[in-house]
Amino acid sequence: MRPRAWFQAVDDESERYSLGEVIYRSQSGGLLEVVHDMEALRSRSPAAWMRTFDERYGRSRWPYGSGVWAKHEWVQPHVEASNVVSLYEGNTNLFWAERYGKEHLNLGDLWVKQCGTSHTGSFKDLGMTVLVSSVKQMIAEGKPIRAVACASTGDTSAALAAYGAAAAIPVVVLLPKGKITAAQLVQPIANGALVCALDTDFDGCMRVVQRLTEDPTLYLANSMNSLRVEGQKTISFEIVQQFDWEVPDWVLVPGGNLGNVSAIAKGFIEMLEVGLIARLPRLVCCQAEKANPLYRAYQKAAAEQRDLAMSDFQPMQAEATLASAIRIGDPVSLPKAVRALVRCRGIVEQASESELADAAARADRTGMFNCPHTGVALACLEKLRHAGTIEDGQRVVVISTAHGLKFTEFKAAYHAGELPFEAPLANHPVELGSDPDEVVAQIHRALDERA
C-alpha cells in the first residue's frame, strides 16, 4: 500500500486539502496539520521499518543520507526525490552528557540532542529541508510561487534563505531590527535574501508577513504552516533510532513559537501508533521567564488540578532576554502544543536570565558550547531535578535547539562581566608578558590556583 498524506484541519477531521494547495488555514482560521495514512503505513510492520531506517542512515543514496529524508515516506511521501533540496540535515550527535549530569544533577543517564550542529546551526533545518523541497515540487507540478517569505527571530531566516538558495528559489526575510545576533543576520544576507529589518518585535513581523502571504505567489515559511513540523518531527525519530529504539523517559525542549513541542510530540505518536515504540515519553516546554505566556497558562491549570486547556493562555508582550530565538509572546503554533503536552503527560517550566546564563556556563565547562536557548532547558533540567520531578535513573534527553557559536555576544558578555546580574562562573582571560620563566611560572600558581 502506498504511503500518502494530506493537510487536514485541526478542528475538523472532514476537512482536508492536498499538500500541493496553497493554503495555511482552515476554513475556521484555525491550524491545519499533515495527516498521514496510518494503515498504508501500518502495511509494513515495525521490525520492516527499523531495518530500512537503519539500512539508510548516513548513506550517499540519494536522498537517504539526509536524517529528514531517510523517512520520506513518513514526511512528504508525494514529493519525488528530484525536487528534494537536501543539505544533509539531520543525523545530529545525541550527546551523553555524562560528567554534567553526574557532577550537577546526580543524573547518569543524560543525554543531549545537539540540533545546531546542521548545515546552518539550527534545528530549523530540518524543517527547511521539507518546506522548500515542497515548494519546488509545486513549482514542477505548475504553482506560479515567486518567492518563499517568513518572519523570523533569526534561524528560520538563516535556515530559509540557505535552502532557498539552494533550490534556486528567492527568499523574503522579515527580522525585528536590532533584536537578532550578527551571525544570524549575516546568514540570509550571504545567502542572497531579500532581508527587511522591521522597526517591530518577532510577533509584529508575524503579522506582517501573514498579510503579505495573502498573495499565494508568496508562499509562507513559518511554523504555522505546517509542512515545517514533518521535517522537525524526525527529531523524534532520530532519539530513538539512537537508542536502539528505546524511548527516553523525558525530553525538555525550548519553547517559543511553540512548533518544535508539537513537531517532536507529533513523531512520538506517530510511532507508537505504528508499533515501532511501545510508550510516549514526558515533553517538557521550557520557556524564558520574560517570554513564558505558555509557562503561566499552566500554572492556572495546575492551580485548578487540571489539564492545560487553549482556554488557559492569555498572549503577553515577550521583554527582551537573551533566549532571543525564543522571545515570543503570541505563538502560534499554541493550540498543536497544547494537545500534545496534554497527550504526552507534559508540563511547562521556566527559567530566568541568570538561571539560563549560568546553566549554560555549567554544561559549557563539561565539553558542550551551547546556545541562550539550551541555556534554557538546561536550567529547567535543574530545577525540576533538584524538586525531585525527574528521579533517579531515569533517561533524559534536552533538545540543543541552535549552535553556540551564533550566539557569541551571549558568550562574551557573560564572561567579560557584562550582563545584569552576577555570573559565578565568568572565565576571565589571564594577561601575561612575553618573558618565557615569568609565564609559565605565572601558568603555574594559575594552575594551583584551580586545582
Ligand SMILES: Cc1ncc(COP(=O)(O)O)c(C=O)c1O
The other form holds:
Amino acid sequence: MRPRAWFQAVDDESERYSLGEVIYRSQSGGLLEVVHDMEALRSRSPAAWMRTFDERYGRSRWPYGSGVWAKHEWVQPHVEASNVVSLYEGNTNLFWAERYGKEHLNLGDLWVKQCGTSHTGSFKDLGMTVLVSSVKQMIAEGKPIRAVACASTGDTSAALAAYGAAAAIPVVVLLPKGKITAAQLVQPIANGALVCALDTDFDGCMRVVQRLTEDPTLYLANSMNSLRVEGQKTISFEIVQQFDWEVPDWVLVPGGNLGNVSAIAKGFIEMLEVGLIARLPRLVCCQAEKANPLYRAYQKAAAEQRDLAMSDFQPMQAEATLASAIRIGDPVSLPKAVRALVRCRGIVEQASESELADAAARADRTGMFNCPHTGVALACLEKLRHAGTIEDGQRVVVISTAHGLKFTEFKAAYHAGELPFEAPLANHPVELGSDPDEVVAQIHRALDERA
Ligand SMILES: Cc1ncc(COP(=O)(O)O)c(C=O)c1O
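Switch from the form predicted alone to the form predicted in complex with the ligand and give that structure.
Expanding to the full complex; the earlier chain stays at the top.
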C-alpha cells in the first residue's frame, strides 16, 4: 500500500501541491502542512498498524528499522525506499525518571523521552531524514536542486550537515555568530557544509535564508518546511508504542520556533483519527523567560479566560538565554502551534535562567545529563506539579530535545559557580595530591561530609 499525501495550505483546504514540488508557502504567504489520505490509512485496522509498527521496531529491514521510516506510510509516502537517507534515527530511550520523579515531585510515572540520544545529538535528526530523503527523491525526479540551506540555532545545522553529507548533497548553514555552542558549530564544519556565521540573531538568519532560497535550486530546510514536521511527529508514535499503545496524560516540550510542539500534536491527532489511540494527551509548551513570546500570548488569553488565539501574539526581541537553541522571538510555526495547543488543551509555561539550570542539575543528580532546553521543560514540570495542575498518579512525559554533551559550557559554568546566580547544586571537583594515604583519608572525609 502506498497512501497518498500532499502539501496543503494551513488556512485553505482547497490549496494543494504535490510533495514532489519545491514549495514552502501558500499563495497567501501562509504555512503549508503535509496532509495524509486518512481514508487510505483507515483502510487498515488500528490493530494491524500496531502489529506492523511493532514488527518493524528497531529491526534491520531497510528502511523500517529507523524510528521515523518505520512509519513510512504515515510520514512521507512519496519517497521511495531507495531514496531514503537514514542514519537509523529515532527509537530513542524512554527514560523512567523514577528517582527524580519520586524524590522531587511525588510522581511515580514520570518519563523522559531522550530524543538527543541520536546521530547528531538532537531531535532534529527526525525531521532531517525526511527532508533530505525528499530532496534526494526530487533530484531523482529531475528537480535541479544544487544545495540545501538552513538558518539555525545550532542543532538544525548539525542535522542537515550530517544527512546532506551522507547523501552527497551540498549544504549551506547560516548561524548567528557567537550564539551557538562549540560542539554545535564544529558539527557542520566537520561534515563539510558551507558554514556562514552571520552578524545577527536567529531571527535575522531566518530572514536571510528565506531570501536565499527564493532561488529554487537552493532548497529550504527550516521547519517552516513542513516535511520536517512529518519526521518529528514520530516522537508521539514512539511514546505510545513504548507504553504498549497507551496515551500519557501530559507531554512537556521546550519551544522555540514551535515546530516540534506542532509536530508532536500532529502525531497524536493523526493516531486518534485512525483509531490507534482513544484520546489526546495535554501538551505543555515550555519557554525560556528570556525568549517567551508564546508564553506572553498565552497569559493574555488566560487572563481573559479564553483559548489562545493568533491575535494574542506579539513578536519580541529574544534575549540571551542558557537555552540558546530556543532563543527565538518570532517563531515561524506559530499558527500551527496555536492550533495544536488549543486542540490538546495545551498550556504554555516559562522558566527563568536559574530555574532551568537548577532543574537540569537536580535531574542530573538522579542519573540524567540534561541540556538547558530540557532544563526549561523540567523547570516547567516542577512548577505545574507544585501548582497541582499535574495531579497525583498522572503519567507525564518530558521531551528531552538534545544531548547534554552538546551544551557542556552551560554545565561546566553551573558547577564552577560562574553563572550570574546561585548554583545550589554545584559539584566542585576535589583537588588532591598523589600520596595514597592522604588521598584515601580525604576521600573518606569527603564521603562522610556528603552522607
Ligand atoms: C535542543 C533544542 N530544543 C528545543 C528546540 C525547539 O524546537 P522548536 O524550534 O521546534 O520549537 C530546538 C530548536 O532549535 C533545539 O535545538
